[in-house]
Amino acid sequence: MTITCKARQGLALDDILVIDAHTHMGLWHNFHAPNNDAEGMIRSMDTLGIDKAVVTAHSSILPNYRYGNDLVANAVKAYPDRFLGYVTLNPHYPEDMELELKNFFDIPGFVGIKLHPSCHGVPIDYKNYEVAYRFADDTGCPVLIHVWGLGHVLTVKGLLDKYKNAKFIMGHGGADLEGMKLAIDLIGDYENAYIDTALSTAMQGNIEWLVENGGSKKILFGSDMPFYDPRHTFGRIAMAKISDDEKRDIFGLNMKKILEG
């Protein structure tokens, strides 16, 4: 049965690997997030067939990145075979970034690092993010950032020419159509370039447009769950009008290459 097929049925994608890129975890200070906890997103899950989360806490990129690293942590030691870490890094405590990074990559399950630069009010290149980046080129994991428009997606591109061993995540694809079209342009220049699919201002046929144009190789799903509701990202893609093998590579296949360096 075609992936297409399950999803009109409202079947889960249990015959293929499914890893959700970009999420979160807990309350949000002004939105209505339903199923925030690790038990809560596990039904999500479950009802859809996504087999992994990626997660950062939302506490980690507002008031208290110690405390969401750790809300990450328990749920990747509660439920290995279904999360993964984020370890989130805020630079206006620079003096704790390195023992964040060390205490967190020494858990199994933790596989990168997520940036807010938004919500820290800080730009993506801003000098305090230097030991993340230097770490992750030195590592070679991936950085999900939130990259939000084209200024943001321009920063990037600098990343990418300076880290060049870093896995760069371009959050939400640039979100803005201008932004999306640069990261797009990045991602077939440049080998450590991705985005995914946690595209709050969603248009009618972007998935399709972000193959044509792109590629299915190095787009990523994200869902943005439990800030958003997984399935409506998700449903843009099974139902796509894109090849059963691309939706294979977004829904799960690259970012397992990801992960496996």
Contents of the next structure:
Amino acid sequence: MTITCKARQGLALDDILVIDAHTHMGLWHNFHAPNNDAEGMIRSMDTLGIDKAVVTAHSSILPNYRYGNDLVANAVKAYPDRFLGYVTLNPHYPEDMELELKNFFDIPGFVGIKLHPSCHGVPIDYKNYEVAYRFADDTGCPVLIHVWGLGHVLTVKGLLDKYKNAKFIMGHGGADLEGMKLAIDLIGDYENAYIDTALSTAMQGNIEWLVENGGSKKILFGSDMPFYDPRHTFGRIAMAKISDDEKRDIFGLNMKKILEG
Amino acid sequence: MQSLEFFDCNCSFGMRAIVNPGSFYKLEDLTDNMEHCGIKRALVYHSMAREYNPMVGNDMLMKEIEGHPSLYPVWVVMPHYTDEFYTPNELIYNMKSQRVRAVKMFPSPADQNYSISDWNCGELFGILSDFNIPLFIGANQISFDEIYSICTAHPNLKLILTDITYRMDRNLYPLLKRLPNLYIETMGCKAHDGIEMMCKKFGAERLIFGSGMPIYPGIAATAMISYANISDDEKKLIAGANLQNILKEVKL
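Switch from the form predicted on its own, shown above, to the form predicted in complex with its partner chain and output its structure.
Every component of the complex follows; first up is the chain already shown.
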């Protein structure tokens, strides 16, 4: 049965690898996000056939990264087969950054770094982020950055030139149309550039357009769960008018390759 | 379970000012995409009725969907005081003669730019209520206070709120609790487990499937229902039976 046929029937894609490269966890101040704990997320993952989710906590991208990173660590320890962790850093606490990286990368299951320049009110190339970028460059780990619009994508281009060993995931694929157009160029031009699919209001035909212009090898399934529900992003890929091989790349094989170094 | 058969309450076709790459505007592309999504029937409006003029767009709609039995017309309506649109009685006469059973409004300043208060639209809402004609209106077109005012002043008017977002539950839940004539289109029910939560708290009867095509992807909207952790009966209600029931009650 094709992936489209399974998705039309609401069947979990349990025969292919699915890694959600962009998820959160916990409460959110600005709106109701039900069932936001590890168990609630696992129920959603099982419904769809998501094998693993890479997590950054909501708390970490807003007031308290210590609380958030601990929340993720607890989930990774409790469900090592289902969750991987991003260490999330806040550049307003520069004195903590190196220690936070060391402490959490010592925990099995922490695989990358998450930065949210918009929530933390700084540019992507803010000087205090250099600790994180150097760490990623030294280790080759992925850095998931909230990338929203053309200006952000242009700044990422500078990072790609400077830190060639770090793997940069442009969250939300650049978000708006102009951002996405440049992001597509960057994933073609730079070996270490990727985009993810997390968008609350993606446009008709968006996945097909991304694959047609950027290929399937540098696009990662990211849902933003439980910031919002994963099912619509999942459906956008599962029933997209692209081949099943391309869907397998996006759903899991590309992220697997990143994680394997 | 078998694939669901969807009846879409929220799609359109026709030329628009902005067409994003990957999207479409032609009628045949809409019907092709409906088939791909498993959408068997749809209420459709013409983009010209939103982006240019209701009278012109509604007329184009009727001509262009002729010969497409799976497509049911939705007219975009507005107040009549400037003589740009039918009076309420003329509207009913024309809807009846052309077998139109649902209407939409686009009152926001960026769209057709009029107040939706009763001093402007009350007469229109009154006659829609009299004939059980459902009104579809986007959450980007109307405030929560306006929804409350309309639904309390016109308790027999069925208002289907389309294009909600995942950030609205704190306002939508109290409205759904207080307003039995308020329904929610599912395309934007994207709060985590949002479909399940609304079914549990308010019943599947309050949810109506819509795709948002060709602006938003139909496959995303169908996946929200196909993969929902609710019963098959609830899925069937949301996918099409609720909309079918609302249209059956229209007295034209």
